[in-house]
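Read the single chain below, which is given as structure tokens and is the form predicted alone.
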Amino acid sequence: MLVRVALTIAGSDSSGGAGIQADIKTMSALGIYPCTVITAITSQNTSIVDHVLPLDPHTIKKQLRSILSDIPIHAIKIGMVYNNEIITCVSHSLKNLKIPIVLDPIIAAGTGALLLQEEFLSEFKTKLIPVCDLITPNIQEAEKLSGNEIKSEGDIRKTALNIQKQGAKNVVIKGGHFKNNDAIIMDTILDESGKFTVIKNPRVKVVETHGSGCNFSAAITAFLALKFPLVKACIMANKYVHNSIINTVKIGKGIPVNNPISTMYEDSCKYKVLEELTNAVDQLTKIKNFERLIPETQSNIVYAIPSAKNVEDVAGVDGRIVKVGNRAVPSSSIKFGASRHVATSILEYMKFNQLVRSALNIKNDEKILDKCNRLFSVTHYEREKEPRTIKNKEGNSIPWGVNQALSENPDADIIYHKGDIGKEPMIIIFGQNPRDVVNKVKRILSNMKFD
């Protein structure tokens, strides 16, 4: 197996949201093996940086020498370099390398504390910027490096050119702090040929996040290690970080923390969901008499990932489970977004209980409902009482009904309705996972006699 390796040279963040910790998470999530050189140890949380201990240059140089003498590195990121001694050590160690180097000019933390001593900004510009292939300042950092005030898109381009003249081959100015447009965030890339590329994203409604800059530069480094062209690497990193900002987590009293492993976690969850649901469908279709529970509109069993937000986060049988003679057969494969009706039921249930993530619809007749009432906690809603404003809006009926039913009994295993004009009566079985739902089906069918 060919392993791509990246090196991050940065400070340690005790809160885990930025610095070395953020870089490790980001690079790992993107399939890169991360090596580290720690430049400083910070004592910080989501509200303050309480203390900074810069490591001595000798220790930093030893770390660099150990890694570079043994491990083939495919890309390097430079983050926090607190003082002139560290700046000099890092620049001397890297200046002759033929490896893509990304410089994230970390001047201050998201909480405002200085992470580069201001008196060494000149040394930072003269010693580190010429070493890098790409520098990734935000608006404030770009203003500090260039001496320009940024008030317009034209100022951003002028500032990028100024920083490029200081020795950076490529520049990307992150637009998250640019306030001229409240709806759009723009990242502006200036490549070594002099071409500008602008990436636009809708602004996420968070005041500030901890770690987004580290995640962005680490993601670019990872994509460069994978041999993507630089501009393409920036575009892909932008998309990746936009998703991590959407999935920020509130872990402390201060600003939210970026979640760079959200995609990796979701992918892992989706794999497990597909595996468990596949096994459940196989078991379900082998249960004696299960086909007798299938309604005219057919059945579907669904399973949602823990953080499900919409039907695309819920897996089901594509085309449903159908009755063929005296057998129940899945009409196609299992995939995410395959169900709408049963999926919206489980999404609504998860608003009451996040642990309940699976559901199956079966037909509602007197015999089946009677067995359900004897075995499980059952609640219902009446479709004829559905407000016209809900009924007239596509996709709102089921969430309304489930909400009504669970408001009466939030721990129900079963929700049913008796139908309405053009709507078949239905029972929905809920469970924490598909195995739980299958076991409930077995209990319903146990000793049940059919005509």
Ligand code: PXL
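Each form is matched to the other, and the largest set of C-alpha atoms that superpose within 1.5 Å is called the rigid core. Residue numbers count along the first chain shown, from 1. It should be emphasised that the depicted structure is a prediction, and the values quoted were computed from it without experimental measurement. Compared with the form predicted in complex with the ligand:
The listed residues are Leu53, Ser262, Arg157, Gly147, and the one at the hinge between rigid parts moving between these two forms turns out to be Ser262. Superimposing on the larger rigid part's C-alpha atoms between these two forms leaves the smaller part rotated by 13 degrees.
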Second form
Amino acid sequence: MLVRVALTIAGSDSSGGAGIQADIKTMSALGIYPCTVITAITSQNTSIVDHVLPLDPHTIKKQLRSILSDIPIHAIKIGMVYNNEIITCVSHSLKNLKIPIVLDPIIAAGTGALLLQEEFLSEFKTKLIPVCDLITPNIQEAEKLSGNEIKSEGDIRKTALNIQKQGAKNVVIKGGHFKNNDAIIMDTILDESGKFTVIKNPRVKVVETHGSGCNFSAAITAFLALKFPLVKACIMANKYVHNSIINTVKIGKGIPVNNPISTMYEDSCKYKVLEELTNAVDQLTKIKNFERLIPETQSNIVYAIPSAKNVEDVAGVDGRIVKVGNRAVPSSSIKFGASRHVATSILEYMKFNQLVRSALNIKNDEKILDKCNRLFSVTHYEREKEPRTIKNKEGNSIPWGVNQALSENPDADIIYHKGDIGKEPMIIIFGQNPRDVVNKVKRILSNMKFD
Ligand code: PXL
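Could the form predicted in complex with the ligand be shown next, to go alongside the form predicted alone?
Everything in the complex follows now, all chains and molecules, and the chain you saw is the first one.
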């Protein structure tokens, strides 16, 4: 397999959200093989940076030599450099390389601690900025590098030009901390030709996230290693980081951390979900007499990804499984977002037990319900007890009902209701996966007599 390789020169973050750990995750998730040169070891959690150990320049130089003398590197990222000795050593080692270099000018951690000792800012500017192809400051870092105060979009552009004059071929100023507009975040790119490109995104409602800056510069480095042109690489990295901010996780008591693996992980889950559900639908429709369990409103079997947040994260049969003569037939293909009702039921169930991710609705008649009661743990809810305020809100009835039923019995395999005016009675079979649900159907139908 052909592989593209990137190198990150950065500090270790023991909390795993930023620094070298963020770079490894981001680059790997984008299909790049990451090599690492560690410059410092930080002891930190989601609230504070407790200690910083800068490594000696000899050890850093040795790491750089080991990598550069052997492995063809397609792009380089520089993160935390901490002091003058490290700045000098990195600058010397990279000076004459013909590899795209992205410089993330890390001055302070999100929690406030200094990651570049202030007295070395001028060394940083004269020794590292001219070496890089792109520099990626946020608003505060851009202010520190230029000495400007940034209050307007005009100030951002002026500051980008100032930093470019210091020797950075291209500049992207990240707008996450720009307080001009609460709804929009804009990143401003100034490229080699002097052209500005602005990327706008709706602001994600999180207070602060740890690691988003590292994810952004690592993603740009990955896209440069994949040979994308620089502005395109910035645009793609911006989109990628926007998704990882949406999937931010709260792992400790302090600020949430970015989750750059989430998109890749969800995509891989989606593939497996589609595969397992396709097999299950195939099996289900071959079960003798299954069509006799299909209600007037037809059946659907669904399967959610582990991190499902809404019906778009739940796969089902588009157009449901319908009864045609004495056969059960899927109307169409299996898709995410194809089911509303059964998908809503599984999403509510997952709030009680994350391991239960699959469900199927079947007809509720006396004979079927009686068999369910004999074989499984069954609970129910009464639609007529649903408060009017909930009934009046579209889409609220099912979560209310499933919640009621599981509050009585949180381990139930089956939830039923007896219907209401205009609502057909229904049984929903739950399981950890579609195979589990199909096996429950087989047990319900075994030895069942139909006339
Ligand atoms: O987010 C910047 C950053 C970079 N590198 C290391 C860090 C941090 C922030 O905490 O710890 C090692």
